[in-house]
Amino acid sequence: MSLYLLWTDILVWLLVVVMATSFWRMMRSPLARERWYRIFHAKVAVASAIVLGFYVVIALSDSIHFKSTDSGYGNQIVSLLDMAMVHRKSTSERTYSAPFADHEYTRSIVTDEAQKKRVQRFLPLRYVQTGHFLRDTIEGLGTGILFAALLIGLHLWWRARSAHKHSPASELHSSIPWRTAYTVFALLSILLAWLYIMSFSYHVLGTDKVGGDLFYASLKSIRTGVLIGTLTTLVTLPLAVILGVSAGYFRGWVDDLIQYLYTTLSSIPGVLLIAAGVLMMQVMMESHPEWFASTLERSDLRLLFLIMILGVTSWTSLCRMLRAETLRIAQMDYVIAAQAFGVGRWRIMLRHIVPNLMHIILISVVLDFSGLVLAEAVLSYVGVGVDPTMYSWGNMINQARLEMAREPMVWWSLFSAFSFMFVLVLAANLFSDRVQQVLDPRSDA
């Protein structure tokens, strides 16, 4: 078994590299120091980043791939995730069978070897443990008491070494809630353990279609909906930046041209231009198979792509706002001073204009990602998003909308994307709130 970097594996790991040393230069500032603690002063805030740390680790070890030639997986690439969760990937049901259920959740066809004739029953679950309940529970739980004890107890520890250098990063990490923090943890240790636990014996959130453990497809899907809403970012950043940046400083024809760009891009519906994109892209992948040399490498690529074309499309409003702003800050008596003394343009831009725009970038990368974990789930619902053969919400509810005109019901697989769905959005958007609050200069938190 050998390491196997996906073009996303790269993309996404260079991103936590850069975003871990932005953020440790920009802690080595009291004055972002003092503003980050500030963030973290509020429960939601903590609360939800706890939340947003889970889906980020499980997301990051869904992103190490390993090229398998085991008989347990076959020649193929897995990954960490997929290697925990073998007991489910590798295993399949006939069809639908509901949470925690022990048979099919529609009845078939059999032959009685008794009655000699043909009957309609519930067939047993081929992949499912009965009996074991309550051991299952209680070993779930266990696990997880113990993990977030763990880890909390080293926290405790770590904390009580750092009080006694009484700095003023020190007080300012003591006034946050970490009850709260705490009590989070550990709340979703347990869940997470327990219903680890429990998929070794049951489909926990059911099954699809074609027998497919619903739990394994909701954790593979967090990687699909978290890497749209980080990566897309290393596409948009850069255009607005650059873009807003020169408009406001240089005016002139340089701000009439970039203004007539995000315009016209802005006129245009986002779907349709996404959905143009996405079908020029699909056409060139179908005219190169011999680009991909397994179906995993070409729905990677596909994601790629798709993250190339939300970028593309969504930097048009940051670009106007940091236009806006540059023009405030370029009549500012500092940035008159340099170019009085003979300070390059591009000295001035890097040097005065774009850090005094970081709380705008700040702001607007967070409040986008919620929006854009949900677009992958539309463009994905109308057809024009992720690779069919790829786990991900949108997939699942575009999957799941036949399934509850039904009769019986399947409303499991719409719940189960749907939850951790909205779990994602919900921590990010009060996430978000926070830092708006207290890193926009015009709020009074």
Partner chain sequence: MIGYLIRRILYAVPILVGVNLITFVLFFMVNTPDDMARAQLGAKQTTPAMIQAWKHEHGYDKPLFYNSSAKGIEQVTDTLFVRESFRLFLFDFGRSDANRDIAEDIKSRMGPSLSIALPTFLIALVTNITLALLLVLFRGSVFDLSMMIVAVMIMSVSGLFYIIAGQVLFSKIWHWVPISGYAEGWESIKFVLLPIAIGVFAGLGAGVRWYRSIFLEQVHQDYVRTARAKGLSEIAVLFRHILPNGMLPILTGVVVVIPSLFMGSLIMESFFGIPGLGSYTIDAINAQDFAIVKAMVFLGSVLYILGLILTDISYALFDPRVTL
Contents of the next structure:
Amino acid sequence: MSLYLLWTDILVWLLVVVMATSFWRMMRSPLARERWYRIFHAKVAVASAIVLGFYVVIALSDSIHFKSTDSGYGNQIVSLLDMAMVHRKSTSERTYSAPFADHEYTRSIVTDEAQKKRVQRFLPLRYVQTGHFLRDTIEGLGTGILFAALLIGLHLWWRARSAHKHSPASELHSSIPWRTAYTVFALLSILLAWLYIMSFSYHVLGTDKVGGDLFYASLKSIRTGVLIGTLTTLVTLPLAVILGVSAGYFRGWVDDLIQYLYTTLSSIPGVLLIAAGVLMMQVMMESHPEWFASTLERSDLRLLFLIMILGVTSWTSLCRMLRAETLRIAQMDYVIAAQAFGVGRWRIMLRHIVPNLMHIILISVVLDFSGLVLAEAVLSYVGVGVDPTMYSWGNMINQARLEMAREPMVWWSLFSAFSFMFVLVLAANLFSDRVQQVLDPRSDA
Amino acid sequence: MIGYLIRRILYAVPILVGVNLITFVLFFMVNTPDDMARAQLGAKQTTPAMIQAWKHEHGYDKPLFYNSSAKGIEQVTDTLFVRESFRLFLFDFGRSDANRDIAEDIKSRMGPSLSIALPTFLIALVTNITLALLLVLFRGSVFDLSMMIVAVMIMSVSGLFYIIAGQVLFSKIWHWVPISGYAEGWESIKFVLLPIAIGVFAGLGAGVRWYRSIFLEQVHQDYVRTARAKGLSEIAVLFRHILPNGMLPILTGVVVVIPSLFMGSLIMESFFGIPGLGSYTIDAINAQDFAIVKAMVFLGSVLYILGLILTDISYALFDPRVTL
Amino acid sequence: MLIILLHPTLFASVWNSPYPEREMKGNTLFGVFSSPPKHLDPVLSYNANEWHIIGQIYEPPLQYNYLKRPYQLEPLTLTSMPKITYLDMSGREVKKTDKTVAYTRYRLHFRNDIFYHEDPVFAKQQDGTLLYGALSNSMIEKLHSTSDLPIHATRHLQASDYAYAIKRMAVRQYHSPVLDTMMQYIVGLDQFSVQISKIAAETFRQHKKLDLRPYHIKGVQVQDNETLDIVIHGKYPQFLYWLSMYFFSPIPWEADLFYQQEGLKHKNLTLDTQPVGTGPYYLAVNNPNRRIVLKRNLHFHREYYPSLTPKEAESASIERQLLRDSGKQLPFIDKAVYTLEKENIPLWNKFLQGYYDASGISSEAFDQAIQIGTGGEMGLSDAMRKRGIRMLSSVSPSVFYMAFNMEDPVVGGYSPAKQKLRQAISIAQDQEEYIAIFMNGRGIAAQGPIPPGIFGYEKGKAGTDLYVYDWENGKRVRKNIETAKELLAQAGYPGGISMKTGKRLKLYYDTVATGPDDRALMEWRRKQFAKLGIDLVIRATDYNRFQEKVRKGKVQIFSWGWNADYPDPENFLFLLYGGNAVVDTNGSGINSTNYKNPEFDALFREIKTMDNTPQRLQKIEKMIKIAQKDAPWVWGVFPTSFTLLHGWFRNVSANAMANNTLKYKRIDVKQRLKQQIQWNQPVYAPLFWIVFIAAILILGMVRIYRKAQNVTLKRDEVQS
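Now that the form predicted on its own has been shown, please provide the structure of the form predicted together with its partner chain.
Entire complex below, previous chain first.
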């Protein structure tokens, strides 16, 4: 068993490092720190941040892959999450089953040995142990409570310890609604722990057409959603910032060229541009089968390309905003003064202009996140989304459409995708609202 | 004004050339003339001889950008790129894989697209503004707060869910409207009712929030305070001051999307089987009919640029601070 | 809003009818088409969906009897079956069994009472030229369809119309998909094709119209107005089947010339969209994006619903109901409205609401529609039966298979080790599970290339692939996975690990994947290989690219299918004939697996021209045994198709070969209307709830506003 990072794994951890360092650097400035704490003064922001945190942790745990070298089922690449969910990854039922069911949802044709004839009946599920519902529930809830209590306790202890110092930071710190944070954290931990423990003996969210566990599928989809939401910005930001700031600062032909570039790009309908890009990428991947050794790597590569295409097609609006803001800032006294002192252009851009654009960038990043998560579903529906073999909410919804037409309806597939997606997007929306409220100078806080 | 317009339109030309270049490069990388031939012939047995014959017949055996066998200016003009681009500029979109004239198809599909997009747009505009005004009227109350939460929730649901749920509820269970389909003329009403309703509802969250913030900006202006101080009732203030002043940013923000309404809605049309341009595009993507996709990209860009020009004009007409 | 609510369509007894009322009340059939037909020109069309439409409009010389089984050809526009004469090199008549047979002549004698439907293309001037042969641009601009032109006319069907169609086939520029095949048979077609294509190229370059009347093919001779001779090389009994296909339907020269007008092409009005035929229906509306409407051809010749002798009826196991209209004049239905339904869900729901007369069963709807009887047979569920729905099932003459590229260095080749590798993989593919999961049991696990209903298909032990199955107690049992592992080890891959390299065997599988179901399918496929310890890399692509890869032999393992052109084993076995291998024919062959076994090929050449005799059967059996041992395919599935019919839809017989079946069908309009109304009563209650809730909300808001206003007023008073 050895560590084996996929392309998107590398990128997502790179993003974590970049975010951590920039966060750490920003926190050194008291002003920025105060702003950040102000975001978390609202209960909504704290609660949604914790929800987002859960999603991110799951996505990250699904972004550390190992290659198993034992010869059981070939060279399988599994993530940490897969290992934790191995009881649901490697076992699958035959077909649909409802959440917590012990029988299949549809009748199958079997030969009755006793009566020597073929009959239609509901077959029992193979990987379900019924009868311990209460015991498992208590175990699950207990684990969740214990886990939450432990972490909250640790944090309380740390807070109490640092409270003596009476630094301005600790004052800001204490104004955060910690009680809300603890409640949300505890509730989520208990819910997840319960679902997790129950998933050993039941299919807590039911199974899909070929008997795959939907709880597992939903958890796996988190990585896809979160990665598309975050990594796209990793592609967008450098393009938008460099081009936007240069256009606003250098003006003249540079400005004309960049304006031309983004007007042209943004005048092409987004979906069509993405579709064209995705189709092109498919052709490219087909002519280079040596790029990927397994289905997983193939779908990962496709995800990577999709993210890049999304990035390349979505930098234009941010770029436009940054250009306008740079135009404004470049006229400010301190920039003109710096120029008069002979400070280099690049230095001015880096030191004086970019830091003053941070709030726009941040707002657009958090705003785009939810949009991108939703876009993934639509793109998968159109057929230009992630690989059909990849777990994603878009693919789940797409499948669920057909299931809704069944009589009786198979609702749990749609329900799983809906609830996991809804919670994430809702949290992201609420959080971005708050960020916008605090960081946007124009909004009336 | 007219001079400005001409300048704007001339400015659109290089952009459209750029659009053309991008689409040409993208599509000729994925869709070689061989693919086109195979799709057009689309039979059980397609032989290489048939493909060659088709390519020659349609001139797809020419080089992409540079024709070394031609002379003079023809080296550049007698190429696929120039030929294809010129055809697009003349709105000659060629024939689709199903061997139909694309321009004719687009013409006949605009109607159905508009019959959904336009009512959705207008009804959404009216509903959103009405609700936003209501929220402004009740700002700070429980009503305002709960509606804002509802708005965020509406925003957080993928549009696909609304469509699926709407179809199941209204068509399958309640038998109110046909599940899908379309008809010409007044017959079409029962077909477009549900898509329009879902379209309006799905856009409610984002729309109401946006209009509310615009109106709230006006509420804090001095003239509104003065008006209120004069003893005008809250409703009168709303209609006489806040609404008219809020209309300017709304108008200029909304004008840009009007031409794009012709493009139709991709998802809605394909779910409801409406033979508009949206489902045309989706089908083309799924069937990899690049001639159509290319035509739609070009058309979309033209309409977008038209929207930008319209926005500028509306600024000039309605915003006293701007002169062209 | 009020105006919308008061609109008359909403006051109809049902709200959700997708059709106008007058159409619902007429003697109309309501059907579907799942994708827009690309080609309605019989020279080009080679697709079941398209033939479903043009089958009602064009009439080739022969047709399949609607009711008889096994499938049997009968004259359609002929007075009797073609007279067959065998000729030697010098054109002398010889006996069929004579060694010197060089040609076969088919003499077709046509009926003289057949007319085309009324169409403007037949309108003529005094001198016999087309009245509308040269339409002005302004006139074309006003046209929506050809039938907008005021003067319509008709004319007799003539033998020369059939000859004209064959001549059109020869023109390369018309891209006939069967030209290359037909050139092997029809005498003189190859030379003619070269000549006429050159002439066509020149004519089109000058923007002129190509009139094929002055040109003649050596082997296609018009004897008189009613007689046509077609001479083919050697013996090819299957040629008769070709004469029932639409490539051989008559094309009136008037239509060909009329639709060559340049301006009409830009209006999407061509022979490819506007068929002109002698069939029972003509195309009244062609909007491939939405609906296609067929209307009755008032000039349709006399034709009667087929009768069967009691013996024939028994051998075809026909329901008695289907014989009720025997001897009555066709057709029964006045109009057929086909609506575009790309997806199963709306189709199924509308079928249940009574707005479509028939429907297939998608896998989503399967549980709702089908239940298993006590004998294990599939029958309709009670819910369906209560609605008066009936079911029709038949095995389609088609096969889906997974093929190995026999040229591939890893999976291809004919050594015993390679055979064992493929056999091991064949055993591991649990087709029975595949059929159960992905096809709801609607299919039979194939044992060879020939599906049931085709000569050469066998049941029981004789029809079992004993390399993959065991025959135990009178039942077919798939060999267990241990046997497969053993075979794999013998092939040099114990446990899936190559003995040579020590690495795990990795295979590449190409498939067409676009839909949401495909993920599950691919996962299943991967698992089947994993059972043997083989890594399967799946390359999912679109159909275009997939085809290209297969044609170039750039695949290792892939899945494909074949749908019979005619009910003869030759039409299946030629998929494995070495002479058709794609790698040798520059991609034009049909044998995409590149299977080449000299013994098999020799037998194939023999059975090709044989009649269905016991000798033929014996040889076919031998061929299948050879192929089973070599295992170039994992024999996949013979699908069974189920169709559901409403009680008012009658005379529907499952005939997989015939396309022109609309004329036999019948509809009870009164019953349909009654049940549509009964099944589609709108549920009013939610409407009242919505109004109620809206009212409460508005009232609440008014109250809040009044209160707030009072507060501000009071506050204002205090302030002032």
